[in-house]
Each structure stands twice: as structure tokens, then as C-alpha cells.
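Encoded as C-alpha cells, the following chain is the form predicted on its own, with no partner shown.
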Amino acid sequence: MDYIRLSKEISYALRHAPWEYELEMDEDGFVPISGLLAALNESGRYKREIVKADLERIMEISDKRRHEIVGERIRALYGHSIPIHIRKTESVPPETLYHGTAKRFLPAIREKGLLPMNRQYVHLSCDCETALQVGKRRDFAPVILTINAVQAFENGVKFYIGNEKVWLCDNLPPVFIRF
């Protein structure tokens, strides 16, 4: 089983196009596992039937916690671009977070801060290494921004836990960013 390919398809279905898989997403971003499995198996793209254990295996071997199973439901934890706003639980962030970005975006960030762009939330990393990895998706030598998260939180910016390495916020004004 090609678990990387399967993980990418599940992420696409849960983050970007649940309707293509005929999935009904609730306000917390969950869909029934049975519906996801039915859609994956009906596609004919896999050599054998995909079962719940395959979903659990993907989460077990993943370097990032991208999905969550609760009972008989599954959801993507972050990265959504769908028009439905996934409800997250507000939480107090660590004192400092990081954001890796391409140099070409710095003028806009200095002016407007960090915005979610085509996603529902701004993604922030708990450590520089993760921020660097994220930033390299758009720039060979990205810039790592340091976020004064506690100060932002104390001034009304809402933060949400994405997973153990990723924090989310709606937007982040430039005053809380060290360039």
C-alpha cells in the first residue's frame, strides 16, 4: 500500500474538496469514516480495499499529525481551504512561535501582517526547524519570522492548536512579528 499517496488523497478530500467525495462535513470538520472509505474504494485507484486500519496506519507513520479519528469520524487538523469555517477551540499559545516565509512576501507582511490567504487560518510553528521546513516550500532560503504570541494573545489575537507542532490564528498584525 502506498500510504503517502493515500494520505495525500485523504488530505485533499478533507481539506479542500469534500464535495468531490460526496462527504458531508460537520462544523468541527469531521466526516464519517464509512463515507470516506466508500469514496476511496469506489474510485478504483487502489489495488485493494482501503479499511479503517489503513487510516490509522497513516496517522501512526506520519511525521506530522495531519488527521484525527474520533470514534467513527475523521478530520484534517489544519490546512483547510474549503468555504466552511472549521470551528477550533481557542487556547493560550506558547510565548514564542515562528513562521517560515519567502523573502518576496516580506513587504506585504510588514504592511498587513500575516493573513490566512487561501486557507482558513494563519499557520505558525512551535520551533524554527518546522518553520524552516514550511518556508522551503516557497523559497530555497526562507525567512523565519519570530512571533510574540503571548503579547498578541493578550491584545486580542485568538490562537488555536493545530497539532503538537502547529498553532493557528485568524490573522496576526505586524506589531507582533519580529522580522
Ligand code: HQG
Given for the second form:
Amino acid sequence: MDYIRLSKEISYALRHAPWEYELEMDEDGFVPISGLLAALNESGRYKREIVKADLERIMEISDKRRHEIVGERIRALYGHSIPIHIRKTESVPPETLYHGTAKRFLPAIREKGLLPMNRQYVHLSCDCETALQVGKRRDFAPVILTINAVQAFENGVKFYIGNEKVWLCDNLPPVFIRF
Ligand code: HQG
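Following the display of the form predicted on its own, present the structure of the form predicted in complex with the ligand.
Expanding to the full complex; the earlier chain stays at the top.
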């Protein structure tokens, strides 16, 4: 079983296109596992039947905690772009967070701050190493921005928990970013 391919398809379904899989998503982003499995299996894209244990295996071997299973439901923990807003748990962030990005985006970020762009939230990393990996998706030598997260929080920017390493927030004005 190609678990990377399966994980990518699940992220696509749960972050960007639940309707393509006939999935009804609740406001926390959960869908029934049975529905997801039915759609994946009906697609004929996989050589054998996908079962719940395969989803659990993906989470076990994944480099990042992208998905969460609770009982008979599954959700993506971050990354959503669907028009229906996914509710996340608001929380007080750590003093400092990081954001890895491409050099070419810096002029716009300096001017407008960090924006969610195509997603529902801005994504921030707990440590520089994670931010570097995120940035490398877009630039071979990315820049790591340091975010004064508590200061932003105290000035009204809302922060939410993604997973242990990923924090989410709403628009982050440039005044809270160290370039
Ligand atoms: C940039 C992956 C211009 C921003 C990752 C980023 C992450 C601006 C890009 C998660 C801007 C959006 C999310 C502005 C922000 N002007 N560009 N004002 N504000 N940007 O993919 O944070 O592996 O939506 O810097 O690891 O790169 O898929 O966000 O470069 O955790 O699980 O616009 O997705 O996780 O790109 O990545 P993205 P991201 P997975």
C-alpha cells in the first residue's frame, strides 16, 4: 500500500474537497470514516480495499500529525481551504513562533503581514527546524520569520492549536513579525 499517496488523498479530501467524496463535514472538520472509506474504495484508485487500520497506520508512520481519528470520525488538524469555516480551539500561544516562507513573498509580507492566502488560517511553526521544512516547499533557501506571538495575542490576534508543532492564527500584522 502506498501510504504517502493515500495520506495525500485524505488531506485533499479533508482539507480542500469533501464534496468530491460526498462527505458531510461538521464544524470541527470531522467526517465519518465509513464515508471516506466508501469513497476511496469506490474510486478504484487503490489495488486493495482501504480499511480503518490503513488510516491508523498512516498516522503512525507519518512525519507530521496531520489527521486525527476520534471514534468513528476523522479530520484534518490544519490546512483547510474549504469555504465553510472550520472551528479551531483558541489558545494562548508560546512567546515566539516561526514561519518559513519564500524570499519572493517578503515584500508583500512586510507590507500586509502574514495572510491565510488560500487557507482558512495563517500557519506557524513551534520551532525553526519545522519552519525551515515548511519554507523549503517554496524556496531552496527559505527565510524564517520570527513571530512575537504573545505580543500579537495581547494585541487581539487570535491563535488556535493545530497540533503540537503547528499553530494557526488570523491575519498577522507586520508589526509582530521580526524580519
Ligand atoms: C505566503 C503544510 C504573499 C506564506 C506545511 C506561504 C504547513 C504571503 C504562502 C501548512 C503573504 C501560503 C501550511 C502575503 C503569507 N503575501 N505571500 N501577505 N502571507 N504568504 O501552503 O504556511 O505538509 O497556504 O508565507 O508544512 O506554507 O501539507 O501555507 O508561503 O504546516 O501537512 O503564502 O501546510 O503542511 O502557503 O503551509 P500555504 P504554509 P502539510
